[in-house]
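Take a look at this single chain, the form predicted on its own, given in structure tokens.
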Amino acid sequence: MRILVTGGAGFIGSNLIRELQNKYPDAEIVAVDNFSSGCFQNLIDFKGEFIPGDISKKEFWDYMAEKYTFDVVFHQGAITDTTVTDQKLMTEVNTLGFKYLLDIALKRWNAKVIYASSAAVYGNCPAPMKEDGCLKPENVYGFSKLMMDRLAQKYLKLYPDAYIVGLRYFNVYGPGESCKGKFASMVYQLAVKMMRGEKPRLFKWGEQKRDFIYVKDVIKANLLAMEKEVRGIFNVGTGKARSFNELVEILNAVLGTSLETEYFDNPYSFYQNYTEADLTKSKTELGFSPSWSLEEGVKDYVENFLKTDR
């Protein structure tokens, strides 16, 4: 089996590669990244071939089509910084780059494509969010992902025998995200700060809710998408929203601290206040159910990864 992973040096891509190597030791894996939000440290244990490349350039995909063939493509490469306001850049990298990939993967390779979508497509729609429900992204990042989903749906009609699976990630946290710096998850940001003895800081009044999902569950969903004969778009979350105040309580318990929260005004007008995945479709069609609660995931992350990295 020949597998391509774009965004391979990034947070989710590197975790995915690690699990693919463990579960499919005979697979030929090629990783692509331009290090915009990834880092080489995430691929130290990668045994396959690495290619530096820009997924937004047609010339790159023409080169890949000429030199390689794949059975499965995991498309994790993207601009993931949700504060980027350059609409042209965001859509060139995320949306147009995805179109180039689909053209090659379906027409030349006949490959299964599994790609990263996002809960950002829902914006502030009512929760729980359903795949076929309200879609109103609050920023251009969410828009770029929505356009990717619409491309996928278009290509599924054009190629009725093709397998394209979009996974709408909710708020992912876990090992390998430190390369993202200030754009890493709130779990990471708060944990690092509290491990230094600093007070956690939240937008007023910390009651905003997120569907936090551990990266190990996200990888589980990706492998299910590869192994099962499924098509379409699926939510990947826990199905249970938790507040930032609850997250601070969990971190205090794991770290053995009692740090009080400092609150400040939210400077962003494009902000999701409440995300929660409806997992009905994911459970029935994809067979996905999360294994990690927020308490268990944070404990594993802090004790087995963050503390050992210091």
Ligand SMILES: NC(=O)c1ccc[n+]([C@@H]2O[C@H](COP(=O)([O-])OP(=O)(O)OC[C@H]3O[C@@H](n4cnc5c(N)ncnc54)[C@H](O)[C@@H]3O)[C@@H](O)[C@H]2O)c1
The other form holds:
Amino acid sequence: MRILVTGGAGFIGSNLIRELQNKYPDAEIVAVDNFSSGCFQNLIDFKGEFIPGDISKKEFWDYMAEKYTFDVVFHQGAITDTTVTDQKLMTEVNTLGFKYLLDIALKRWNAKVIYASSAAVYGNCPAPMKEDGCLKPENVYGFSKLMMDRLAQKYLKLYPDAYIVGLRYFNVYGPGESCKGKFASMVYQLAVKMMRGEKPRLFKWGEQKRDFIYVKDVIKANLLAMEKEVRGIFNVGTGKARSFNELVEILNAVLGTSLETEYFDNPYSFYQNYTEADLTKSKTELGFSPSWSLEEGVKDYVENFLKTDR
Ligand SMILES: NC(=O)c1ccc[n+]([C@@H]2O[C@H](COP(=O)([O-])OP(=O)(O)OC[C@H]3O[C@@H](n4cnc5c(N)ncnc54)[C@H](O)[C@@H]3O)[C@@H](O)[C@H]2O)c1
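Take the protein just shown as the form predicted on its own and give its structure as the form predicted together with this ligand.
Shown next: the complete complex, the earlier chain at its head.
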């Protein structure tokens, strides 16, 4: 089996590569990245071929079409900094890059395409969020992902035999996210601060809720999408919204600390206050159920990765 992973040096892409290597040791894996938010440290144990390339460039995809063929493509590469406001740049990299990929993957390679969408497409829509319900991104990042979903739906109509699966990840945390810097998850930001003995800082009053999902569950959803004969768009969350205050409590328990939270004003005009996945479709069609609660995921992450400097 020949597998392409874009965004392979990133947080989720590198976790995916590690699991693919473990589960499919004979697979030929090619990773692509331009290191704009990923880093080489994530790929040190990668045994396949690495290609430095820019997914937003047509010439890059023409080169890939000429030189390679794949059975499966996992498309994780994207601008993931949600505060980028350059609309042209965001949609060129995230949306147009995806269109180039779909054209080659479907017409040349006959490959299955599994791509990363995002809960950002829902913005402040009422929770629990459903795949075919209200869609109202609050920023151009969410818009670029919504346009990817629309493109996928259009191509599924044009090529009814094709396999395209979009996974709308909610808030992912876990090993491999440190090179994202200030765009790493709140779990990471708070854990690192609290491990230094510093007080956690939250936007007033810490009651905003997120559907936090451990990266191991996100990888499980990707493998299900590859192994099953499914197509379409699916939520990938835990189905349970948890507040930032609860997250601090969990971290205090795992770290054995009792650090008090400092609250400050939220400077963002666009901000999701509450995200929670409706998992009905993911459970019934994709067979996906999360295995990690926030308590278990944070404990595993802190004890087996953050404390051991992985
Ligand atoms: N982490 C989350 O909570 C989350 C939530 C929803 C969706 N997602 C999506 O999941 C995917 C992976 O995100 P992540 O958290 O691993 O972030 P990440 O920033 O670690 O990974 C993205 C990777 O894409 C690469 N990249 C960016 N622009 C590129 C370009 N033009 N050419 C080649 N490579 C490029 C980056 O260098 C990086 O390695 C993204 O598509 C993201 O939008 C992530």
